[in-house]
Amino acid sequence: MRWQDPALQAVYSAPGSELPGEFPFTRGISAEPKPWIMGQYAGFGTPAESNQRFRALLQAGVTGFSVALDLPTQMGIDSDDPRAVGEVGRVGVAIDSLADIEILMDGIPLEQISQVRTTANSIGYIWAALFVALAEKRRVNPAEFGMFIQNDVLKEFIARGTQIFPPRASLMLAVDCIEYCAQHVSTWTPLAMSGYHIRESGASATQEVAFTFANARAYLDECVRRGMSVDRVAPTLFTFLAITPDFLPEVAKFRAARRVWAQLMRETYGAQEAASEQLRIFAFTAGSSLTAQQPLNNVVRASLEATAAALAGVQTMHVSAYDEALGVPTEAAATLALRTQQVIAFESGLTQTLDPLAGSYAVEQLTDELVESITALMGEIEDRGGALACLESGLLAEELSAAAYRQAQLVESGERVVVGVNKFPAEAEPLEVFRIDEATEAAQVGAVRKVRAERNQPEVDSALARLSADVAAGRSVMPATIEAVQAYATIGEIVAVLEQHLGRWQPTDAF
């Protein structure tokens, strides 16, 4: 059923209603229904063992993936760094130079890939360039398939804490990445602007959307700044939100996220496309609502969380393993989230209908209230110097801090049920719980030993002097990284000379 029909024309042309696919897209982006991009996040060990996982995913029918990066590889440091010990491949896979990404890849047809996500944020400009070289030597355009760079580092510094340099000189990194990808790759989404992690870390809907476009603005005017019009780079972005348990809640979220934003891009940065105003959106199942206690419960929440997000008309969605409270996803856990977006998808009717619930008293209501609470919180964040600067005294930490305390008192309580946690509890079952080969580590510090002892080292020395030369005179950092990474230079090598010159980030009394 589509909105065209003349059995819906009336009720979607009533006074006060909107079409969906047309601004300020509260019903939608599109007007034609069509289903979500499905991807899994994965990732682990070493890159070989990570492209098998990939490979049967892609046979059991994703549409994209992400690529989960062990902490090491967030945090610029290399497997054989002695800071390392203990954590590489542990959360995701090890990559510590193009050799890996070639492994990594190794067998899977770029082409044929809508979407590559990953949590790269600290180092999302060597992500890009690590894929720009790949498809060089692959011999393939990058415009022909998708990249999906995560990229928001603001957030890290209230959210993840995988931060490297100081927030302003973050910034700067992360907007060079964009700028690259809007003057060459305007296909590769530089930027998903993360809600996510910062409802995980105990946020509000009304917080995660506004923290989230407070951070957004801050990209948006340095990329203004550098003459970059902001039609040439918000409709490269996508926005990467939360799906909690709290259905109606969510669904309304999703809706105020995009007259929100389509309200922001016309009136704030006069943007003249409709695609600039147009918020795709990256949902992801909320890792916070797995318990360790009675895990397969696990399931039906994924799955709730899953249908609200189908409801909202989303462009791209993960569903969450029900062993993830435990560890890394077995394979079969894994699967099993795959095939519960494919029942949505393909079994439920629910990709026929735009914006089903269009019209309930009750997801009207809860979206008018989300588009005012986050328009006003915006507007406070505005008015105390932007997100840069609420983030740098550390408001915005302690503002996430308090919920996140909230939130946790409501689950102590009772107030807040937690099937099988504070509620309903029941005797621990016995679950298969993927485990990392501890050979894992050595085989990949013994990989990038290798790789340093085989390449030019003279091509490293070159390349790494002119990224040291570009980022001291404000250069973007992109084409010498791009050079540094063909040459095997490896990730910490690379993030090493540019702390040279932009210092790393120390706690201070705001965090």
The other form holds:
Amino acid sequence: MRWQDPALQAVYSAPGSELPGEFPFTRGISAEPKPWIMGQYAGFGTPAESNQRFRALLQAGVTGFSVALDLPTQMGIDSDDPRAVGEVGRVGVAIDSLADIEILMDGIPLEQISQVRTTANSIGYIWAALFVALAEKRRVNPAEFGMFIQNDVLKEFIARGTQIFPPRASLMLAVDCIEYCAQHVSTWTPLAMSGYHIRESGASATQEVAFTFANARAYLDECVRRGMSVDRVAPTLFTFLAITPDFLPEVAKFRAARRVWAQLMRETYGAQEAASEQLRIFAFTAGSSLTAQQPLNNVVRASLEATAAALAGVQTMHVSAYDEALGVPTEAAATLALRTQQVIAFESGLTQTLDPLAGSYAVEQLTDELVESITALMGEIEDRGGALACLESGLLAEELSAAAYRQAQLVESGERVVVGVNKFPAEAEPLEVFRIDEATEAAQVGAVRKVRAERNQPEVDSALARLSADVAAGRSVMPATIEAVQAYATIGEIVAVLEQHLGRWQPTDAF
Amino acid sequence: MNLPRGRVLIAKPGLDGHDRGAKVVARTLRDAGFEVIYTGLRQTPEQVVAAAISEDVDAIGLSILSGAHVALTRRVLELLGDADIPVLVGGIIPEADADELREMGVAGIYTPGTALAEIVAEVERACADG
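Follow the form predicted alone with the form predicted together with its partner chain, if you could.
Up next: the whole complex, starting with the chain shown before.
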């Protein structure tokens, strides 16, 4: 008797239909199945504390990982600045200078890491400089490891909110970083075109992708204006998108995003290389779908979301920990999130078949409809002068705020079910939550002051003077920033120099 | 003429840039008949309290998702001193911190998933008390 089941194939298709790895890449950018890179977002406290967590994650089999930065770091404020009080080491690790990066990466072989991701946006160019400097000190070629810098400062103006300078100046700094990486370390990802935070701020899937690509166009247009070839830049980029519980629409969204991107690159930017047309996706399970009520339900939500991304095909994934609506994840919760990815990737067999939902009437129609709605909205933004103009006028922020309000009302009315919140509520046992050590702030304040006291001050002054001259002359800030971090200038000092020339973004009271 | 149900300041103290919750609450309260003033991002506790006093509000809603809620709320309450303005806080707030905030005198605490109707009712009560 025959006992064998049919073997799983890498590709199933109908005659004449689009295949995986073929333009416009709806079905995926590769013709061969490959597991995604499992990167978990982590980092808190002092660089030494985060270093311990990273070592544990590497031990657990993580192939790429992420450095969450605290808010003062993300906003170019040193740990001993009065504006940093209460925030040091809270939502990520505190980094003030190259000395902290040396501690953060101590004992971690750079060349064994496929991807280090970071939430540096407004300070993306400084982050690149810090790792160029670290690699030089360790005599490692920076191209031997992967660095993934979010650097999408434009989306900070509509979601997430860590912008420092006005939009146009912010864009120029981001492009300085993109330009440097495209020229010197083309293995790095100098920009993650981020829709995740836009979606988390209440956007629809259409808004998420359209706003993200509209922002991407602003960066690309500036790259092209500076004389860079789109085929030099586009292959270094990633997009960073959310996975919400809308299972089938989310599968369709990733497929649609790939098709829209491929068409944009080929038709609008005249890309010649397939790599420019292939949208590389980093998918992240939606933090906003996590609830503080009955937090263990979040394990199920994250598993479903991760499964949708696995079905759609992505290059990198992060799964959120179940306790994130309550605080920074505990180690146990962070490990379970990684195990969730591993079970899906290695036990389900999903990674053996590319785009297995292709041909489903629902998924194909949703994909087509999303391509249409995303393209139409991108067209509207272009008609209004592009992303930069729409950011400056506050239009995109206003659109998002209205979308968030609509979403909240759907939950409030019960039209959108959230189990344990507006349906099936129950008292749950309180969870053990992660506590940030209150001594962190004092330790980091002491550390940055020690760095300032012990460094070669004339070297710092000369690097900062060069930075000031370069930004005033409209030159790239990268060379002088690298020199400054090598001299142990702090992030706050570098930003303060730029602020004298670029001004500061002013918050708005519109809602 | 309908009188407003109260004047409320919705504030984002500290460096946290996550303003979805603050804006949803601001819109909800406005549509529920309150007068709402939103501070915008990145206000110091000093700026928040100065705005509350100059705008003569009946209640303050702080939105903090960065984990700095205890330090920032304590500072706002200190600065308010004898000014009789109730403070409500929303954000990522673990239960132990919620207890600490209540002991400081915070009138209401809201975490992800709190019903908007509950917030409206409690803000109304706070405005009446304040």
